[in-house]
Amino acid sequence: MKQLTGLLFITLILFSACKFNAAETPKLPIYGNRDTVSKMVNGKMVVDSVYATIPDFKFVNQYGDSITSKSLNGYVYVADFFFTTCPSICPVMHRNMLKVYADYKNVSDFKIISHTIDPKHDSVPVLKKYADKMGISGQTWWLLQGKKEDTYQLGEKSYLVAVKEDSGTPGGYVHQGWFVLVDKQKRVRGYYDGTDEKQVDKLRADIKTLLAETNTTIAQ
């Protein structure tokens, strides 16, 4: 009887631990506007939330390949905005992004995309040279170039990152240094100051959390 009681006690402890761990599993917030829709589930009408998502786009990467929003289907990704001649925050941002790249470059369902806000100068060969100088290779990190108006609209309306031309500023452009974390449903799940090492460390951890949320195993 004592042995049975002991086994029952151990079982209860393990069950409680499992419930606690499940409850404590972190989940990242979902950013952006939200609408509600009614739909039938198992014969019952339920109300569900529909979150804003990153819309369709079409750009070209440093290899000259066409990249659209469909190219990111099934990927967790981080997006940012930069230009190769940036004299201020871009070098700091991308030195920090290299840490993210090093962590996740071998993860099959992860990408980084960096949109140039100076497409006139940042041609495909210029982006490739920039990537080579940074030590970026393969398909994990894409540097994207496209029509300026498309890039600016995507940044300001979808990623909520301010970008603009400013002749009075060194380099001629002003932009925010956010790293934007996006899930596999193309919903924004986090904003991080790309110039702040502590914020970038949080991003590195949150990527792992987001991948785990979609039952993805991170390659070691």
Contents of the next structure:
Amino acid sequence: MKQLTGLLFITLILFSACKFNAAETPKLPIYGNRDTVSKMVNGKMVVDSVYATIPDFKFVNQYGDSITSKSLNGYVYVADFFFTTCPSICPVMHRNMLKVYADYKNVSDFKIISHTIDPKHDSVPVLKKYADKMGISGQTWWLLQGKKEDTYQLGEKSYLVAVKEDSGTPGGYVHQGWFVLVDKQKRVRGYYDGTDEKQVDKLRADIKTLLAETNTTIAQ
Amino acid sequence: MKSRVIGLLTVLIAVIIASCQSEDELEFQRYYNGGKKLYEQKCQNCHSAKGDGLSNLIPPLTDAIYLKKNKALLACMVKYGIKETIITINGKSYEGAMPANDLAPVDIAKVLTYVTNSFGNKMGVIKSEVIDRYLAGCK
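Please give the other form, namely the form predicted in complex with its partner chain, since only the form predicted on its own has been shown so far.
Below, the chain from earlier opens the complete complex, with every other chain and molecule after it.
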């Protein structure tokens, strides 16, 4: 009997140790280059790591409203790249994205942004019509249009390069239909093949994890 | 003696009919299986694996009445694509663009046999010769 109590005690300790560990490391990886900076805090030198974040941008959404990176402050979001006349993978991606939308459209700190890579054809009215046909309304899912160079730059330099350098995920993301999960600090937290139902299911679960993560910056 | 001959004859006829049927069945399978592959390559992205399309953007392939009524038109749609046409499927109207697919008549026959015998449809085989005829009538 005593032994049993002892065993129980040990198990309990192990268990809480596990829990403690889980709280220390973020459940989802943080992608992108990281730098360390030294700064003075209360007269002491502290080394802090700084993660790559999605830089400022300025686009316009399907309602004609101007959208900047500030508009996404405080949101967990998923980004992808598409065009409305895309005959190949885009319908598959957006069939899958509709599931993400259905899950989270009423969550106040979540958004989806889809950048068109064909801004010449995909004007604001074209995007609005597409949204209507997809059955998306409100402010959860924005279809963003802007200068082609800006969109490509953002896709290649901010979302894609980080993948290549950090995780060895194959490139060509703009054409491969990646869904990119970004946290409230604008750091990339996941890449999912938007044409693969299983990976999209994983994304749907990971969004929940990320939303539950505290807003405080995670150490290391 | 007489009854024996009749018996034998009956068996013979039965065998012939059965083998004819299985020949038809085989032909259907050939078209259907080939069509499934083509569908996965050329159509599934848009119309989905279950044939249910995508919201109001891409129509489902489940409107058996529409498919039956427009059998000839289907071949033209696959071959030449669809542009600026309003199509009403299951009571909902669609206005999108479908790209042309430069498939051989036999492949159009296969893919349409697959479509018209999947997703709850059951129209039987559409043969290559019939597709030839349909294509000749495309506008």
